[in-house]
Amino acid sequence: MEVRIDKDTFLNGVQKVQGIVETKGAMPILSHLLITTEKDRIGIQATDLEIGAKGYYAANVISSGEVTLNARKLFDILRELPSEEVHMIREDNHWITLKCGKSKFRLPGMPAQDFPPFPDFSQDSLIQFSSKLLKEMIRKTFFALSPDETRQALNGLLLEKENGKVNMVGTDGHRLAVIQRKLEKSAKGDKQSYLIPKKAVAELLKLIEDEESSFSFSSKNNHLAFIHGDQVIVSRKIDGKFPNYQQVIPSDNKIQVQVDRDVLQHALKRVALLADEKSKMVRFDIQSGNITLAADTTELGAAREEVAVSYSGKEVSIGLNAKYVLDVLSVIDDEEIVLNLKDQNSSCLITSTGDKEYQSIVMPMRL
């Protein structure tokens, strides 16, 4: 095998699949990338047996073949090379020579036939996303996913399609974020639900560069695929059952407090500096015309700040995890947000004045 390829093109391809590579697993081949040739391009492939990613890049293929190379080492080398053509040659016993400018490297590979086969996926699109839409939906729900690996069903985003609309939902049991959007092209039909693993979502975000492009989503057996031009990410579905999130969204939170997002965000950041390290709790005391944010801990001290709001109802107090509220405020694009409350023991529903289709819920903490 012998190939010539632009350094920046090669580096871009390696970078896109770098996050999937399994560096410390029991199978050394999973720390490698599989590089294959076609007529006038190369394929770069990575897998951790749960997720597989593959992309094709223009190259001058002098002779065909396939090689595997340690992903980390290849990435580190390419990153330091000058922006010139890289000349890659496979030698005996799976050794590979890389030449670029005045640099020359010899690297050991592994047998390409040992690399796991790419999962079987469907090319039939179930949902067509614009890159802009997909990025927004992930950005506004991803932060709510559970970091607890043992709670499988909460380790992924729920993707639902029904009647020309698509929903994306993330929750960790203490908070929830749900976004609904209309699809430009979508057949009316029965409700379909898919659970996309956290790692697959994180890798998908890396592929979204140009907001004008599009992604097609497909499902086959127990694999989901996102296809974008010459790139594809295939992931196993999560088996667990996602909680019934509709039950959690409060419908009777009559207290509605309208506040400037930016002002609340900065005030909450300041008060949260003295919140309890573990609970991150800040007390929200809501009166007519203002909210008083307060944190008080024996070790750290106390902080209070008043924020003007548009509200003229009864007084109510609630304890909320400041980090959870800040996570929501950081993804809302509108200037005005609404805190929808019932009492100190009921969840806080956060919405915005300009987007009724995005909702986030934060559970209360005991005052």
Given for the second form:
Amino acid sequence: MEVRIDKDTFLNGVQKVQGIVETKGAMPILSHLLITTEKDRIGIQATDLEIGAKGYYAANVISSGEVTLNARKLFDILRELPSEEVHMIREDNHWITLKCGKSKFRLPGMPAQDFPPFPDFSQDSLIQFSSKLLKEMIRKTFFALSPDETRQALNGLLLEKENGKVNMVGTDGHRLAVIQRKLEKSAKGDKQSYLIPKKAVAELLKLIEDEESSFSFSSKNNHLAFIHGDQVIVSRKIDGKFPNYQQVIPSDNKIQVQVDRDVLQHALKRVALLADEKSKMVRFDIQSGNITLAADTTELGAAREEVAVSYSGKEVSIGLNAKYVLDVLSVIDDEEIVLNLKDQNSSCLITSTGDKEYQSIVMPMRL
Amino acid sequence: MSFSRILGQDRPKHILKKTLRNGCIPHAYLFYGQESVGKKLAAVELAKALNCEVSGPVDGCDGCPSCRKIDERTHPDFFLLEPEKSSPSARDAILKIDAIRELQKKLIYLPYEGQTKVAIIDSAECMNPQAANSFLKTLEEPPSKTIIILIASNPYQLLPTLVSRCQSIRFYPLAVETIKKIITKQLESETGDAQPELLELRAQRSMGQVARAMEEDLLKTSEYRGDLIGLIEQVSFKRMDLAFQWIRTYGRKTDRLQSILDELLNLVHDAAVLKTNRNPRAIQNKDLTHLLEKVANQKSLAALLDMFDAVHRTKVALKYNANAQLSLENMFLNFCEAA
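Next block, the form predicted in complex with the partner chain, ref. the form predicted on its own:
All chains and molecules follow, beginning with the one already shown.
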């Protein structure tokens, strides 16, 4: 095998799969990436057996073949090379020579047939996203995912498709974020739902660069795929059932408090400084005309701040995790948000005035 | 037929084959029985059978990529956990909670390319209590398309909550003929020569365990047997000098002492078996039958049993670092009393 490729193209391709490559683990070959050749392009793929990524890059293929190379080392080398053409040649015994300008490197490879085969994925697009839409949906739900990797069903984003609409839901059991968007072009059909593992979502975010291009989502057997031009991310499906999130969204929260997002965000950040380190609880005392945010701990001290709101009705107090509320406030784009409450023991639904299709729920804490 | 690669163990093999044919495989197995009798081999073969592309899910073929990858331990849906020493100087290898958590994380995905994910926990009794407890939930309700196989040589060391969640299959010590077949093959592939008379002796004295039959010093310790029989026969309050002399020679070999005492234990056991005339197949030192018969005729059964107890107690004492010389002297005093 012999290939000539522009160094910056090569570096870009190698960089895209770095996040997936496993550096330590039982199978040494997973720390390598596989480079294959086609007519006038090379394919770069990596996998950690949970997710895999493959991308194609234009290159001058002199003779075809397959090689594996240590991903980390290759990346480090390419980064330091001058912006010239890289010449890659495979020797007989799996060794690879890289030449660029006056530098020359020899790297050991592994037998390419030992590399786990790329999972079979479907080209049939189930859902077509624009980059902008996909990015927004992920950004507004991703923060709510559970960091606990053993709670399998909560460790991924739920993607639902129903009647020309698409939902994305993330939850960790204490809070939940759900976003619904209309699809530009989509056939009507039965409700379908998929769980996308957290790691796959993180890799997907890296792939979204510009806002113009589009992503298509497909599913086959045990694998999900996101296809973006010449790039594919494939993820194994999580074996688990996402909780029935519709049940959790409160429908009879009569108390609606409209408040300026920016003002609340800053006030809450200040008060949260003295909130209990572990629970991050801040007390929201809601009266006609204002909310009093209060944090009171014996070790740290007490903080109190008033925020003007448009509300007139009975007084209610609720304890909420400041971090959870701040996470929501930071992803909402509108000026005004609405806190929908019932009483101090019921969950708090946060919506924004301009976007009825985005809802976020934070469970209360005992005062 | 890959199950046929397992020699002996007809009963476990029969059970596994039948469940595979009926297609009702339990979510968790516990394979237990003495060390080195084929438990792990059977577990690996079961994994191969479940994922085989040719003859699965009834048996493995050893030829398809799936079977090959499981044999090479590179199959993405095959997990084998073994206890690890936390540092090179650590005394015992243990299975820690991190390893179990890592496994749990991997099991939540659907299979990568195979039909069924198989997780084998070798030496499951080496799990520390934290690891075992963290495993309970997964073991009770594993993710779909997953089977978990625990392997233990001593199931009584496992938490009862683990055992009750698995279907247990007992593996028995191998027959002498089977051992002979296995070690002939292994020795031939290693050194290229196998001396039939030594093989016979090794197989006889293996207690049904392949690893024991292959041990380097198995034959070496067997050389002590002549002396030991002499001692059993002659030691009495009048001839204590024999005992003291023996202790002077062997008392210092602390690294060998356990295996020498094992030999003594076996000899007393064999003499007792001869005395009662029951089950001659249980005799491990067949080559010394003529000497053992003399001992059996001379001693009473009660005396032999007392001796057995004495040796056993000494072994335990030495394990807990008791003074070797004193313990051995005490043991021979017990011998004298018994005689």
